[in-house]
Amino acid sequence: MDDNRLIDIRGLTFAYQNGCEVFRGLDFSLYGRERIGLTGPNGAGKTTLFHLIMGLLKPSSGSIEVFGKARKTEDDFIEVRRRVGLLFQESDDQLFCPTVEEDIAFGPLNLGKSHDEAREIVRETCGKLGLGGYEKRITHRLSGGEKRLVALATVMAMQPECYLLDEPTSGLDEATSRRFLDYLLAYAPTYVIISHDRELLSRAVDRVYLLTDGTLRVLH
């Protein structure tokens, strides 16, 4: 596989237990320093694709290679989850610690950072995303938009090599969305964004794929 190809999917098929087929022979590649938008109708499988890449779901057939290695078993995906940052569609799926700083520090601590290093990462990440002063806030008491921004911070704090961002600006006001976009363009060279926001995609990505009827095609 090309050394610069971070994700390579070939002939992917997947169906849910109720028999609903999502993919039949899907191919997709993501290269280093590539910024991709992914759009399509609800239920087309955009979130499912992310979950397959992260090993949260298992394909019926086909191959998934990430960082040049075939990923089949749960053990295979441990490295993937350390190096690829996934933002879930629902913020509450991402946030499970009592306070904002604990949620943001969780990933860095799991990556082996010291508590002092994790505190510094929390401080820097909050500063860059406009969350300074939120560190001691109780997570479940935040507004939907605030939770969304903290969820983004938990992903950014891990400094992944690649980001999979599922509706990242959902629930954010215009100013906060702009702050997130500025951060993304400055610090995240490689990512895939699921979004229906045409303005966001026009500013954030180099190419947009449409996912429909189980296949991908380039829009522009």
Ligand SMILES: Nc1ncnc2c1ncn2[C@@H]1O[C@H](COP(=O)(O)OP(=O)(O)OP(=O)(O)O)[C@@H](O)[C@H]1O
The other form holds:
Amino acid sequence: MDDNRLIDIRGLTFAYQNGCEVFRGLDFSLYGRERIGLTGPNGAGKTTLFHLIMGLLKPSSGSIEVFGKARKTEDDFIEVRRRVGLLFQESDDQLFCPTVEEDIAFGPLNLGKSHDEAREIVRETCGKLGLGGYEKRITHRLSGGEKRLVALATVMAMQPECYLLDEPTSGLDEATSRRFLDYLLAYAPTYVIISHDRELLSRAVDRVYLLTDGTLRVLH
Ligand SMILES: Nc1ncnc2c1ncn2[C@@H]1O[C@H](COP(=O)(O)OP(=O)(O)OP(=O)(O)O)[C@@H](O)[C@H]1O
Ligand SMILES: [Mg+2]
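The form predicted alone done, now the form predicted in complex with this ligand:
Complete assembly follows, chain above in first position.
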């Protein structure tokens, strides 16, 4: 496999247990330093594709290679989850600690950082996303947009090698979306963004794929 190919999916077939078939023979690649947009109608399978890449769902056939290695077992995906940052479509799926600082520190602590290092990462990440002063706030009492930003912060605090961002700016106001975009452009060289926001895509990605009827094609 090309050394620069971070994600390589071949012939992916997947159906949910209720029989809802989402993919039959899907191919997809993401190269290092590539910024891709993924769009398509509701229910097309965009979120499902991200969950398959992270090993949260298992394909019925086809291959998923990430960082040059075939990923099949739960153990295979532990490394994927450490090195690929998934922003869930629903912030509540991402946030599970009582306070903002605990949620953001969780990943770095899990990676073996000390409490002092984790505290510094929390401070820095909050600063970059305009979340300074939010550290002690109770996560479940935040507004939808605030939760979105904290969810982003938890992903960014892991300093992943590539990001899978599922509708990252949904619920964010214009100024906050812009701040988020500035952050991505400055610090995240490789990502896939699922979005219906054409303006965001035109500024944030090099190429947009359209997912319809289980097939990906380049839109522009
Ligand atoms: N847990 C599930 N069980 C059964 N079917 C599911 C499940 N999750 C999703 N689906 C179905 O799989 C298809 C793809 O869903 P998915 O959430 O991946 O779409 P999406 O492109 O992300 O849509 P949206 O733009 O609305 O977020 C849809 O038809 C959906 O109803
Ligand atoms: Mg979705």
